Structures are given as structure tokens and as C-alpha cells.
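Let's start with one chain on its own, the form predicted on its own, as C-alpha cells.
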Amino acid sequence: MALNRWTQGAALAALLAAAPAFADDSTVTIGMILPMTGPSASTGKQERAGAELYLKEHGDTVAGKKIVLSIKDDTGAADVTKRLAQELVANDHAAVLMGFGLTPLALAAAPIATEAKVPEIVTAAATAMITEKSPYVVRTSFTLPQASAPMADWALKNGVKKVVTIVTDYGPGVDAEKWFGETFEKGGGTISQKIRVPLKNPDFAPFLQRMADDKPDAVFVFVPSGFGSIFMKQFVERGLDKSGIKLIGTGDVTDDDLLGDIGDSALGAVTAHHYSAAHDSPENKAFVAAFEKANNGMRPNFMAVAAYDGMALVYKALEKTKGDASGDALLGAMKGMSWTSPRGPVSIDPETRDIVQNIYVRKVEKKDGALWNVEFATIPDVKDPYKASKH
């Protein structure tokens, strides 16, 4: 096994070694590596929507190097992942890598973008310590204790004592958990369960009958970008939607692309996030009308915004870079970058390559006969507070 594992890596180093060297190359390959297919594929379908609207509202030239965005599909596995990642690095010499919809995804790919000294910027998947697995990862979607510490704020600034926390049970799950129940706790709130589901075929009911037991103020619920459906429908199958028990989370379950399909039983949710399809500024009303426009009436969600991101900072930092899109001289342009999203104001903390953004709290509303995700408060400027706490 030892053996086996030594002649991977040599193969590896092998296969990177032959990338060249980017700075005299006219073209800059971004590789995105995404689920197009598989219980992910709407991650994969939003993601590739932001990312090709942005190419599309920029142009594919910038600073005097042409702009090539190769997507492939990881099927949502992670040796699919690295596979791909490597293919993209030693034959297409991609500049880049992007994209990683769930966390075991991202990490796999990490190892190739530390030997290759290529960025590889996260767009979706959301654990804290993602950025930590290599100096070249970059992330310009969020955390999960980004979103969960300030939605358990509110709660506990809202009248809620007793919560039962429901979670997919990986690594955005457990952040999830962790974050929303020790900030809820050390508030002075309760938490009567913690419940984690698995990731793979997900059945919520037995788990939200005990939580009905229980008969909580309040339920907080994540589950991974396109799932929320699942878990809504089951909820009100079982009358909780009328039970009084409040449902909040993080703005996963609430995905903007799925709110048509939850339906009215999602009126009333409260979730923390940095993003809403309804957020009301100049920039996003024209993301919002441009996205739709190119992608038969889809709504953008967080996922599109993420992706359309990361591709405004591999932009910026090749404008910064005048063009060099050698990995450590586009690295360093991206650490401290900041710029004006359609989610709000937004930067790269230099020191832990993650986002810097607005997190808010928004309402499931009705509005033209429509449901939308209606944020009624902001907290400014907010950090990851996983890697606040260790430093």
C-alpha cells in the first residue's frame, strides 16, 4: 500500500512537472470542475450560469491574455475530482482551478493545486477548514459558521429558548451544528437534540418526528445547496409547518433556484446567508435581470453568485498582475482583493484566503406571487469565526 501510495505521488509530480511555466502564454485556462449531474447537478447548472454571464458581460480578454473556461463534470466524486484536476493542470495547463461543490471534492483536489502552485478557488463548498488544506486554495463562496453564529443570535434575540439542530451529517453539517449550538448556548439558549441525516439518499422523517416529540421553540436545519426541497416537503407532510415550531438555518434550505418547488410551506423561514436573489441593490437587480435573461427565467442563487465571483477576482488579479498568471503572483493579487459583488461589499482576508462579506437574515415572503428570500437585517463585514477563533 505504502508502495503504491509513493508511486502515485511520484506519477503526480511527474504528470505536474510537465505544466509550463504560464508567463509567456497568451491564454489563460480556467479549469471548473463541477457536478453537472448526480443529486449536486443544480450546484453544477447555477455555478456554470455565473461563471459563463460573467466571460459573456466582461469579454474572454483580459490584461492581453485571452480567457478559456473548460468545465467538467466530477459526478460528485472525489477521485473523479482529482483525476480531472490533474488532467486539467498537465494538459490543458489551466491557470486555474474553480468550482468543488461539496467539501470532499475541494479537498481532493487541494494536493494537485499545492504541487502544481496553481489557485484553486472554491466556489461552493462551504467547511471552514477547506482553505487550510493548501496555501492555494481561495474561496469566494462562505462558510457555514460565517451563517450560522449570527442566525443564532437572532434566534436568541427573538424569543427562542429550546432548539433541535438538524443537519446533513458532513463536513458543512458538523460546522453547522457546532457553530449555531455553542454561540445558541452560550447566549443562554437550549439544545434538547442534535440530529445528523446522511448525506447520500437523505429520509428526514423519522428524524423530524422525534424532533415533533420534543416540541422545540424552534428547529435550525442545514442541508447541502438543492436538498431543500426533501427536507421541506417532509416537514409539512408531518403538519409542522402549523406546529408553531419556528424553522430557521442557514439560506441553504431556502435556495432561491428551489424556492418555486419548496412552495408556500417555506413562508415564514428565517435564514442566515450572504446572498439573496431579492437583495436590493444596483449591482444585483442587473445580475438578477442578466442572469435570467441568459438562462430561460433561472433565478441566480448563492452558487451563481460564487462562481460569477471567483471569476471577477481571477479578472482582478490578472489586471493587478498585468497579465502574469503564474500561481504565486496571481495568489498574491488575490489575497486582500476587494470589490463590490452583487451580494454587497466583499474581500479576500490576506491572511486566511477566505471571504470577507455581509451575512443577512431574511424571510421567506410573497411577493407578485412569487417567494423570495426578503433580508430585514444586516451584519456588516463578517469574518469566517472558525479561523477568528484560532488566531
Contents of the next structure:
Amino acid sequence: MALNRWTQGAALAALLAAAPAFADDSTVTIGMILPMTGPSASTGKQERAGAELYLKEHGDTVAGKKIVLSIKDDTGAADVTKRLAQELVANDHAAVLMGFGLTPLALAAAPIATEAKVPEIVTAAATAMITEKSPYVVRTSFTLPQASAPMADWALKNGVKKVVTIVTDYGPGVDAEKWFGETFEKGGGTISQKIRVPLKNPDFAPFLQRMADDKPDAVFVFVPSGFGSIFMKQFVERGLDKSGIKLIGTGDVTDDDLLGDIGDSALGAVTAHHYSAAHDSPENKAFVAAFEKANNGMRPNFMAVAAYDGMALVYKALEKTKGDASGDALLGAMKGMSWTSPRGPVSIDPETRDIVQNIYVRKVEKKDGALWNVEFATIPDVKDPYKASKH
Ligand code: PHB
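Can you now output the form predicted together with ligand PHB? The one shown was the form predicted on its own.
Zooming out: every chain and molecule, the one shown earlier first.
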């Protein structure tokens, strides 16, 4: 039976009412919902490792409260995300919901966060409008407009005149296509084709020849984390890496988790993003070393750092509220919070609850035999431009 909004709300209210009136006041449960299996399992693996590293480094006690990190696998299915979010708040008294590997999964949890008045920290999904779907959503990942508009500015300044865009056909891809395209065209560039490829079982091959026939200066790509190697494999199979067409995009396609698998065909790709494992700061060097040590040499990607920062945000908020873990107190403490992340300085915009951060322009280069996204330009303190455009 399909439940309408009202009956869903009533069902959650009934669950909350049936739960024991007392929650154990000395513990704070963080319910982390991730795709640990399915096509986005790499996101789950990175996020879990990022959150667990923070816990290991900072201990499980903050402001007198014991932190319990409860990680659940939603397999990438939105109905499962929703059920897990409901169970976490009603049965486990989770004070915070965190994670959400894909936009539809973050959206599925938003009504639960609103109903239960529990902060939903989005550490992965990156469609700009997610934070508008509940006043309890706070984001430590990024937004696609935040990375795509600076990519267009860089292309305009570097002799790129004609571009074909190719994106995965759902929220973040549509955001990337729009914010890259509009910024590029406003600056005098031409978008000659806009290609969208399904999220499920993506096959880029049929589009690649059509794209090459246009002879663009560059192809701008967005695919979600974990899908970059499929795109790059087909790009190389069609010989496009030797065609003189430049590869540009948001950093999702040259994900640090996949670069080693992608191999030398990624060399020279220029992307804009908020995190590279090669970021040159003492905080990041310590983060990468500790992460690799704890995870059999696995290199952290932007998903790992967002989960690490999601935990940092909860700890810092609890310190500020002196251990008050009620939803509104935590949310209030999170708004405007600033700290130094492995990615650089960050803060939570108190109005939009999105993260404000540097966007770096990077190029894939080989150093000591390994591929890295090497940052060469910084655009400081970038707010999500979608929300800025509405104010
Ligand atoms: C999303 O579904 O919002 C998403 C997932 C992976 C990314 C970016 C965005 O790399």
C-alpha cells in the first residue's frame, strides 16, 4: 500500500510515541546510512572509513557524552534509506542522521529529519536543492554548482571555446550541466551538445562518436563517484584520449579512489573540486597518512573527507551545546560553525546550511609513479551559487 505524506508522518509519530520515553541520556547515537553494497559501494567504503578514523582519532567521548556510530547499509535503494532513518530515530534514538550516498537517498530521509527534528548531515549527495528539502539538513560534501561554475571560468580563461557536456541523468548531473553550461555561455563560450546518460548501467560508448564528430575543444564530464573508470575506459576505447579533445569536469570523474585503476589515460585531465588527496597542508598530510594506515593503503577521496568532517561537525556542535544533543540545539550550533578540514578552511553557511569552502582547479599528474589530482589554482570561500542566485 502506498502511504501518502500524512499517513507516513502519522506512522513515524506513532513509532516515536511507542518508543520508551527515556532515551539513555549519556550516549549520543549517530545513525550513518550508506550504500555499502551496489554500484555506489565505493562511496560507502570511503565514508565509513572517514567517519571511523575521526572517531578513532578523537575518542568516543565528547562533552561528557559517549558517541555511538551506528552504520547501516541502504544498498543504494531509497525505500531502504527511509526505513532505516525511521528505525534509527524511533528505535535507536539517533540524535543525528548522517551519510546518504546519492541524491535520491538524501531526499528520502529529509521528511524523517523534519518530523523527528533531528539533524541530517549530508556527507555525500551533492544536488544543490537537497538542503531546501528540510530545515534539518546540513551538508559537509559540496554542491555541483559550487564546482561546475569555477570549471567554466577556468575554461573560458584558457582558450576553450567549444564544449560538449556529458552528465549522468539525475539531480547532480543536471546541476552540473546547467551551471557549467550557463556560466560558459555567459562568458562567450559555446556548448555544442548536451548529452545525458542514465544512472543505471551507464553506457557512454554510443554517445562518444557523436561527441567527437563535433570537434569540441573540450568535453565536460560529471559522473558520480565510483563511475569514473567506466567513462574513462570507453573514452580510451574510442581513441578520444588521442583526439586532442581536452577532458574537463568536476573532480568526481578523476576520483582519488579510482585514479590508480583509470591509469595514464587520465593524465592531463583538468577538474574543479573541493578535495584532492594531494592537497598540500599539514592537516591533509596527517589525514592521508592516518587514513592509509588504517585502511590497508587505501587513498581517501572526497567522500572520505566529507564523512570525517561530518563527524567533526557533530563533535564541535556537542562541545558548543555542552552536551545538549536535542535536535534544535545541535542544529543551532552547527549553523555558522567553522573549522580547518583536511581540504582547507570550511564553514557552514548559517542561512543555507551548505558548506562554504575553497574550490581548487587541479590537473592529473604523475608523481613518484602514482597519479594525483595536483591543485594549481584556488578559488577561496565558495558558497553554493544556486542558493546565492536566489537571494
Ligand atoms: C549525488 O547523487 O548527489 C552524488 C553522488 C556522487 C557524487 C556526486 C553527487 O560524486
